[in-house]
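The chain below stands alone and is given in structure tokens; this is the form predicted alone.
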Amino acid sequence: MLYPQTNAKRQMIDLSGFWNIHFDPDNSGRFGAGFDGGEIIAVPASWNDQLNDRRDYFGTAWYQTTFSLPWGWRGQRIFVRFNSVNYLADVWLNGEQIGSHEGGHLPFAFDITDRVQDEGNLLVVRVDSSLAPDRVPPGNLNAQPGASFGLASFPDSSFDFFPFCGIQRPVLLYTTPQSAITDVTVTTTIDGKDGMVAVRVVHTADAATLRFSLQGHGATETAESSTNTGTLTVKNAAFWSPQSPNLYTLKVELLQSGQVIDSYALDIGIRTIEVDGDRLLLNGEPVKLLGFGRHEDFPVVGKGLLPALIVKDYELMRWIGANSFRTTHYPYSEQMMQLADRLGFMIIDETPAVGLFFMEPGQERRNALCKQYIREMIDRDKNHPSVIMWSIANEPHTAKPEARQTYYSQNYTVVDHASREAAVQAFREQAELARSLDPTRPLTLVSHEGATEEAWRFVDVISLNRYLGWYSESGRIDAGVERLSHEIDVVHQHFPGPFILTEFGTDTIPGHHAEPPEMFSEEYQVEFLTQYITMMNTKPFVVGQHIWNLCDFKTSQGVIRMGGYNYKGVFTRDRRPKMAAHRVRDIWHKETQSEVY
């Protein structure tokens, strides 16, 4: 799904602004054509923390707004984009519905060439918020056996972040040609000095001909195809990577009879990514991953776009030596990932398949939506070379159940032998159709089950959570770390190949001091991430290192989560470091400095 843009062949407006909004709990309301009244909305934001008595509201919601067509636009297509609502969306204009999406981070378009009015358009959005069990992420278990950590939380949700709801990214109104351009894949390889990029381009016209553009460090190369395909050769490439985010202009035209009747621009890279062995190469070049997991959150807006907030967080993260991180545990914004690209952020883009389950209710639907997830996420983030890996899953529930008693403590809930099978298969499938959409990059799920993670078979790269010296083993850092490094060790010989440690990290109260370093204190955390990273770059498999989290932030309430927040930041919810960002801080930099990533 290519990006709305502005320019000679495209228009393009944001109707981000005050909107009304009406709440709907017993779902009984009929206002695609509208409604009166209702109350003001931020758009984009969750709505949970801007109106009062909303925080805890999980249901329907009726959305509308009023625009009016810019001069100009009759005689081109007209779309209608939601960059992300949050969970289920139903989509009216002018008291006609044009469609409906389902999945909360992921965007989607209507074509309302046909239905729109020059002025006094009334555009109105049905948002369903409710947790079910057959939505992904599923919620609303009731601590379900095999399907939650039997932790009791409100509200109910199979994941540990909070579930904030409504429109939360730009909703945007553009245009296209008739005939037009209508995706664009770009694939880049390198050969010596060189770089080679494909371009596969879908449009609508007939009997018509495709112009290729790539300028950028000196370089101006052109090609035209009466095929839907192209190769341009870069000499002397400019390779992207971490150190040097070089990006190339491309621009695709669309020609009839000799006329361009459409165009597209967008930035590119030229680099490879790969697996070797052990090793994970980054333009042939061994890479090591050092950053975070994080979410999109922050007080008011919940999960909406800020702007500002996607600076600050990329400016502590260079601050801190990170160059990489993992869009836990849904794909972020598309802001988001075209600054990556820019600033030189290595990313591990992950669906929203958070907490999985297999079991009824709702096991088939929730496959279903994966594969949906899967299809969405590649299609909107194949372009950018910031991403270099696609995750499929975040701590599903797959374990053996003899297993599983034999590696965690009794908070964790046993899976049983048929849902065990049907995960295997689940992820067999969404394996296979990742890499039938995408080749080019490697795959990982993300595991908390250890060597006993069927799954692991499927994908390239091993991800595994571990918080031993916290949950397990509490209190004592030195005996959790010596237990998770023998587990990796297990782990590498059940599955050889790179290595990443995708979550590790404490709970830490800001301001809360202790000597000897106990539990909750700012020294504890210090003193946690410091004996992991010093036993993690013992082995050479381990090619990535991501702490939890960047910040702390919402939760649900729940009897190991103070305040309704997790605290496993290194920095706080507003963004101020605590004493463990200068220390590891002093780890990274003095690492980078002396190894090549």
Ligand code: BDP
Given for the second form:
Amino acid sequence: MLYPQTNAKRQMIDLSGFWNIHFDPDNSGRFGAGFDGGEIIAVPASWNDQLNDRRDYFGTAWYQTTFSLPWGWRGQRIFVRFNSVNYLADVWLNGEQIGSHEGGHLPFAFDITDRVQDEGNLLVVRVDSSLAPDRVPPGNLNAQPGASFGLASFPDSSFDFFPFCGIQRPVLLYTTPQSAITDVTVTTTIDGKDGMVAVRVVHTADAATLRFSLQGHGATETAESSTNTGTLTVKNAAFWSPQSPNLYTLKVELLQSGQVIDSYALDIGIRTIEVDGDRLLLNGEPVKLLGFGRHEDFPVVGKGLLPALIVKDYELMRWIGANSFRTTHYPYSEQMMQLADRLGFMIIDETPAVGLFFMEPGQERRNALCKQYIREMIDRDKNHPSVIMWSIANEPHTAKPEARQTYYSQNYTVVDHASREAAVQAFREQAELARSLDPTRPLTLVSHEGATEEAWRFVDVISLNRYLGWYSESGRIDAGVERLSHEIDVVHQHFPGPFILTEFGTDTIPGHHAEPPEMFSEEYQVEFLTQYITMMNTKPFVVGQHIWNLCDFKTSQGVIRMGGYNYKGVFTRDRRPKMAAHRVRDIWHKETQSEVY
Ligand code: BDP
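Okay, that one was the form predicted alone. Can I see the form predicted in complex with the ligand too?
To see the whole picture, the full complex is given below, headed by that same chain.
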């Protein structure tokens, strides 16, 4: 899915601003034709922290705004695009329903050419944010009174971050010509010093030809094609890598009778990524991922797009010596991805499939949603050189159903022993789907099951989350690290190939100190991260270390989440370094011999 752009053939405006919102707790409203009054709400931003009494509101809300069609747009095809609405959106324009979309964090667009008026357009969005077992990610699993286990919390989600909701990324209005380029897929290969850029285009024009041109680093390659594909060869190409995030601008033009009728430009990077035995190779050279899991999370805006925060987080990651992150636990904004291309970060791009379980009710629905998200994520992010791997799930509960029955409350019946098989079947299908959509990038699945994780059979890179010395071996970092070192070796014997420790960390209250180190103190986090990294660095097949988390973040309230926060950040929620940030900075900069930024 192409990001809208303004050029000689296309235009885009952003409908961000102050909209109106009307909460509908009984879910009984019929406001497609609009409502009177309501409260003022900023778009994009989650509603939870904007309005005093709506932090814990997880029901239906109606948004509305008005707009006029910009001058000169008539005659073009006109679309409205939502970059992210969490969770379920139904959209009306001038009283008519124009479509709906399930799932936060991924974009969707509707063609409104035949419905849009020159003036006084009324755009209404019904957002249903309720948490439910048959949604992805799931929620309300412990709904039965008294049921509790571990992360049992309020609001009741199957994941450890606050389920912020609303219109969280920009809403765009854009045009394309009547006959237009609708998709571009770029794949790059390397031959010695040269780069090959293969482009595949989907368009809606009859009897059209394509012109491709590539600019940058001294190159001015062009190619014409009467089919939907083309290849450009760049001699002595400047390849993309974290050290040198070289980008070229690819321009695709659609021509009819020699006239350019549409054009679309995108920044691309020439690079390859592959798994070779236990190694992960970028441009044929082994790479090691140093970085974090993170969250789109900040006071007041919640999960709302905040461009300054994106710049800040990249500053922090460069300062500390990171070269990578995982989009835990949902695809991040398109702006975040665009900057990663420019700044040279290697991203594990993850779908919103966090905390999945495989019992009834809702297994079929969840499986279908996971596939939808894989399609939408790959469709959105396939052209980013920064995206080096797809993650199809975080910590799915693939273990034996008996073990999980109590976890997921007595409300839901375990369907015999089908749940483990259901998990295996679901991930077999999802991995096949991801590979068929993008055969060029390795796949991973992030598990907490360890060597019993059967779904790892379907992926190329083994990703494990572990907190030994925290949730177990509490207070005993040495014991935790020793056990983990052994476990990693066992996992590697069962599942050879590159291994990433995708999460490890400790909750750390800034300013709380203890010597000798004690849990929750800054010293404990320093010691824990140092010992984990030192241990991993002795194992050549460990190709990645992602600390949990870059920053403290908001989550549901529960006994293990003081004040409703997860404190595993090496930076605070307002982006100040804890002691561990300085230690990790020393280690990582030494390791990469990179200049201290
Ligand atoms: C892992 C989850 C992550 C949590 C983390 C934690 O993947 O979302 O926030 O544990 O407990 O299980 O801090």
